[in-house]
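Encoded as structure tokens, the following chain is the form predicted alone, with no partner shown.
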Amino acid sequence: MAEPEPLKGGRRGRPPWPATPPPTPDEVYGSLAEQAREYPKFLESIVHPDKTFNKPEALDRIRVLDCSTGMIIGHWASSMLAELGAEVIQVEPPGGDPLRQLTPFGRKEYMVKDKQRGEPVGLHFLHEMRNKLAVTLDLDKKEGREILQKLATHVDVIIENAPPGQWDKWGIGYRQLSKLNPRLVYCWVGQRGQWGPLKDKPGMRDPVAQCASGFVHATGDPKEFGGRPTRSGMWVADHVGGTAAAMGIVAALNHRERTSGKGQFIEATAAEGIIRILDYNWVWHGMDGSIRPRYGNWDLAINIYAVNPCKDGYMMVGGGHDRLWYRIWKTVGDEVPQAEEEIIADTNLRNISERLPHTRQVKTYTLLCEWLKDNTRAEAERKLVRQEVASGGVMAIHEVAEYPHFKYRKQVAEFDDQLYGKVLVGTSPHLAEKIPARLKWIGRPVGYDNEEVYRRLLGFTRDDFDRLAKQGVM
């Protein structure tokens, strides 16, 4: 499939979205067989999305305080918090998060604007303000640190990812925010901690902690093919750690109620986020000493598994067992037979382990490709399956967006917001059937909540409001 055309003049040169509707439910179960339909619709209709706002949310009596500036994980955090229900209200200094400017190339036309103030902002920081009050607060400022103790003593969760120390050498830290409220849980997230020989420094941000973790060195094409070690082209790292600090927050909440009735402080890290998730490279290693190398696509521990060159884009196609191993062959053989007779001839692939040297990963995937370069992403992947083997095409952003699966679940839409308009999203993977996510707003302009929120937590008066105004506070 061709590369898609690129925009022109931003937003508005998006065609209207979805090019084609989604997929009717006679169309998704009507050619299966009663038995094989009913399951799939039993679940299909008690966690569908479409009755997400008939159903409670999960959090509705958390408030969360949202204090972290600059980095993705602690915004990520209190997102899945604020998709649960959580009123989260996220605090900015005055002019906003730094990430709110950010954008690609540094192209204004790929940021959007709000219909009141017209204040544009960038759709990275924007995905990740939804459900959240957006508020100002200079916490360099005595009284703006004065401000916060007094927030503290209203809400149930605070994250922050301030320099280490900072927070506690300023009188706002878990030490001192914890005597105000003892159930208070609070919640520091960085890159590589607040404690031990490498504690974070200013400045330190995503790409960091994917380099400190081992991730980015196992990841890319091997030297000998003039690879280098690659980052993820996401803040992978913001995000895993994110997620975690969110699973800890609910942990503690848990542990509130449940337990002990106090609060209690949390850490959580990029870093260790991304440490937690490298598999047997640490059993490997700890072994024999063992260092995992970069192999590309490529997999270390199974032959066939990886993203291949097909007629009009690339595959992947997996053969995690002997099972599947064999299938795969199979369907090569109806169209290539000398492949398969090659395969099956060949002594040193009969197992899985004999399988994985390189000469023997190179014939192997060579014999694939010579089938894969006659058949498009569609062509192979229902040739595959037909054979139950684990396949599919990589898709480009816009074929995500188009493709049926989904949109009929509703997990890309476009969501029609009172402040931005349509602005087309990644909706949220926690889908329940009693307390399910849900996508209320997109996010706010800097400081459109300061009013409502200061004055039904704090009683913040006209006069409070100007005098804060004119001292750079607020």
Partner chain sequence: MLLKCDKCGVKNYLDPYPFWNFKGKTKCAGCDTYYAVEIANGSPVRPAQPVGGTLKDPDLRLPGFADTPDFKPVTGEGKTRPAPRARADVYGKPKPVVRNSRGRLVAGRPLKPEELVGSRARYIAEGKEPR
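Complement to the form predicted alone: the form predicted in complex with the partner chain:
No partners, no molecules, just the chain.
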């Protein structure tokens, strides 16, 4: 397998992506015996993304009105639904969602423009605008809210993130809209919740939730290594909470169709998403008052299972159970026999759970690094994979973008958009035989679909559009 080419021409300047073409099926399977080729070929025949558009969509009949603004959690939830086939109408205030203006370090040159209007939009927002229709509506105005009420009868799902109780006060909360449309699934999203003591604490963007859920405290190098609490580089709590919201929405739709015929009220928060998946934090604390410490790139509960430095970067090696443990040391022993001998001879490391205390992990990884320091990521991986050990280097973004496996699977792919031209994106991981997710378009400029949506759903005439534009409602 070809190694990713080191990037040429410095850090700027348009790289010709892909630097190397994706491998052909022949290169991937050509050297395999017929038998070994058969199962992956079968999988490819049923889930390959090239066949996606011959297949139906799971949520094809669902219409979603995403009224969340300024917060990725709502956009993420509706992205998930849009990828799975729902018709998502993204409602933005006139002038557009403030997230449209976000661009790394404020660099306007990183924004992209659509071909029709030349309106710049930040890549972060664009990445989560996929498959959505863009309409504008000013909910601060009474007329806007009246229009929203009318839209509510036409949709299956509404997502909003206004301050707690705001919509209720406006007369467009779940209590009121569910009277107009009892089938409505109404989902509120936010960082910390719309009820409870913290409900009125401001702060709508991650990492608020990362800090409030215990995630930041437990991430990063321990103080003993010279580290400090660390946030995720991504707005990860929004991603987790948004996925949870999407799950709740689809569950509510299932309930509606199968049982009740009625929608319901859902609340999903970024912090609670993280709290839910913070594995054993809470049970551990409940047992004896333990507070989970940071443990850097090592794992408190599994050894070997860590990322450590190596010759050209950082290398993940993992082997949770005995079989892999000994295979790893055998690999190490081929080049650094004393490290293997040291491990094999130490009776304290015979049993899985006895390898877990911190002192043993120090010993393990110090010895492992005696080997890693002379191996690059690729060399180490090649040697370990030969032993079926899960391992791999930490990849930088260009390596992710150029990794042959990802290119072959179209996990990273360039999408040729009608409006925005070619954009490199992370595609949806929802592959399936019959109802795969898909990317239909990358995004739309502000209010691009006003005409389409309002005319189709509410029968607006040109007079209506003129009037509402004049009033600044859209």
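Residue numbers count along the first chain shown, from 1. Quick caveat: nothing in here was measured; it's all calculated off a predicted structure. What we label the rigid core is the largest C-alpha set whose atoms superpose within 1.5 Å from one form to the other.
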Quiz item: Using the core for the fit, does the CA position of residue 225 change by 2 Å or more between the two forms?
Solution: yes
Exercise. Answer yes if the CA of residue 359 moves 2 Å or more between the two forms after aligning the rigid core, and no otherwise.
Key: yes
Practice problem: Using a superposition on the rigid core, decide whether the Cα position of residue 43 changes by 2 angstroms or more between the two forms. | Solution: no
